[in-house]
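First, one chain by itself in structure tokens, the form predicted on its own.
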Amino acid sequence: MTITNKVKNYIGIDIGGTTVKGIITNYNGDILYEDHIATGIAMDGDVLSNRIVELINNLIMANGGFKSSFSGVGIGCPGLIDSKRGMVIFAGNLGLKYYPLGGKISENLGMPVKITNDANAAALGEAKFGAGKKYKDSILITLGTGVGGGIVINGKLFEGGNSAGTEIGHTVIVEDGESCTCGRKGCLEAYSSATALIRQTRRAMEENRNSLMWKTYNLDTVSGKTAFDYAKTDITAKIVIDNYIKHLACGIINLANIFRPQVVMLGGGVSNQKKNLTAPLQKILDKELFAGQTYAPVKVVTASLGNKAGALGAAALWL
């Protein structure tokens, strides 16, 4: 399949724990071609970079084989990333530490490469092509195994000092609260991730064995949607969801009061609840946002790009 070009296109790479996704996109965010490879297990940096180069070459061949057709390659990578130097400072799941991933790929390809954290890439993707495309200032919060996200200000990705900022999940919302994987207590991630919601649901079931959830589920089958499914019929489930939303709203309001974005977008598995999640969050935000919603309103919406956000955002590093 050959893709004709009147203007240059962009390559976006999203590195996940099991799969590396690659896309060709144009200025409008239309995905013209996509491919993927397995990330692999316990690979060193050189093996991973060579596999990504192979994936990118496959994408280039799908575009007629001309590197000049592209402005560059963008990469979203998990971990702490020094985007200026193109270096992965630390990515535990990939086994990388102070590895110049961007530079290695650029050298092997003979093309310019930009790299950022994967959550930052997803935030930029939603800002440019997804739920945030109508706004200049936006925040993405992903509610999955952990809580991540990114911040876009005046259409540009904000990464903080040395690209090490915007760790949204590790802002404290409950002093001396639940233990977090980062070593602190009371982090937003410890209360608002899908992992936390599952833990909270199981705990409530064990404490309230007359609940419908306890009678219907065993603890091993509980998911992030269990309490939402029963929230209208089971008081135990309703309490779980009310507390979950209260804690998530606290984190959102903190971010909104600092950055005052026009929109906060929610991604990750929990966001599949859509209005069941966003409507009560919006209600709390409307009530508690500093100075109210009249002058500088903030909307809460669900993200729209799903698992395409990271690759699209990586490509958008060149826009």
Second form
2 protein chains.
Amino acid sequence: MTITNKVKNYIGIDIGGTTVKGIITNYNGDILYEDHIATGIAMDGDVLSNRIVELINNLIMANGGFKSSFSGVGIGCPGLIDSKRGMVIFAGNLGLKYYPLGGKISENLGMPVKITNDANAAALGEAKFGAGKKYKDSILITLGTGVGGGIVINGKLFEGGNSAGTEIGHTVIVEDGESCTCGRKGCLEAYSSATALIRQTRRAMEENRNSLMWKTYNLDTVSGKTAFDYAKTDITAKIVIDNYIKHLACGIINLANIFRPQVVMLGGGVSNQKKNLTAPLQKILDKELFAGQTYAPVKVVTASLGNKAGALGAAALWL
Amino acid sequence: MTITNKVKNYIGIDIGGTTVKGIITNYNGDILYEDHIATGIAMDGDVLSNRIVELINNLIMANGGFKSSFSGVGIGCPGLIDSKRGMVIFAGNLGLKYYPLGGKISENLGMPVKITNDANAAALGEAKFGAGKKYKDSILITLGTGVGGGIVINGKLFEGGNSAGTEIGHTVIVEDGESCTCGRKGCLEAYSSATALIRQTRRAMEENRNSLMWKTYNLDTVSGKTAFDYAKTDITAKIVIDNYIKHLACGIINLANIFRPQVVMLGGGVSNQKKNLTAPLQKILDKELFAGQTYAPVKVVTASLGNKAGALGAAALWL
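With the form predicted on its own done, generate the form predicted together with a further copy of the same chain in the same format.
Expanding to the full complex; the earlier chain stays at the top.
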């Protein structure tokens, strides 16, 4: 008797700056086991891959010990990844450059390994098991320290040529605008990340010392939540949020006009605002989407898998 | 004996505002026969489809009269096209709305028909037979009355969800910038079309009445060529061109960061400038492309098929 894919389980690994998460999931995206390890900053590639192999072996043991009950291992890794060759081209936070992470893990483990960028993995996770599961075409935009995300076309992860694309955050919406970490000016990331929102909130407070925010909140503890919290009672905060949403809508509509997905999903810290965020975005999208919403409508929703999206999506590389 | 695809020929139809071009091509993109008909403005859908059937029958007769020697008919049509159902959702210039053009032609002709947006067809033509034929992933940007284009991923035409995407021209690069025909402000089209270049040239002339352009050229006959012609001798013209190239580079890099194609091809009237256009664009791209040009480089070239790209790409829908 051969075990069909349907009864096989999947291993998903999500490499972060400080921890590596590992999960076992079934084809429904139910998490059966999970574990994690700590990663040191700029850990040597071989040390990192050995520790990940250990993590995977622990997960396999927890699931009964049989490697044959898995289709394979999927990995989401930050940085520029050559998914075809399993190579980390560059991952600044991990200190890796042209390191064959996929191959090393596969060799040491004796199992096939697929690897993609961590934001791509999260997009696939949300598309398969989360807020995008009803749709064929979806885009995930994560609003965190930076603006990341990924694109799923007809149920399949789209990584760009040589798996080096989908740098959603690094598309300019305001020529000669705010400086971006990528070296350009006016990128979506420079306006729509949580970092940008905090900067915009602080700037507005300093420039409006009569505002409720300035009078009742500490500049040093401003977060991506602050302006949202004050938006109903403080016009300064409202202007910050209105502008933030305007910039983000601009980026979303640009992507929608190119990819025309059925759904755009928002993840990352700022997406905790749920309807406060999606309702006004949807309104602008409805007004400005190319040729309108009648044919091929586009919805804006928040992502639903939280910090599990990456590991689930990595596992879904085998679906 | 069955005739293999390799020895079959292909029929490509390119519907324009004033004429419909028809060609027969082989799998190399050599044009064996071509013909065209005139189209009236806002011609009735049935009249248009009957005339196209006539055009196709003439092409088939010229090729020996056997429908069986063709894989099928490909059509490029302006407007919003549902390629799956062969439906013209909306084509303002043709006066068509929810018209089953593909089905009508297929029925009357007794041959299978594929249909896509005309800009998509041109992109596929250039990708298969033109400036992109060495590459798997390419983007065509046409700089004409508007900014159109299409995207080929891994050798296949990408049309966006419900074949309603790839509206390259309708992505904002300057928030609150120049008004665009789509209703938004600051779209790539509003800065990089030939129309925009003419507007920018005229504006610069009027604002700089000491310029060589103002003194020696007639405002009414300004074309997309004027500022390029004067750029070496007139600082006003040079500034127009530098700004034009800056905006276009911004749009190209945005697309390159998302799709990471091996090549971006420029078509339309402005692309006649060849190296005057591509050399400075390449320079900016080399500097600003995400993570640089070392891994997954992107080239900017001019398209090579001219006004045959659309019909050839329509035929290539069957390749």
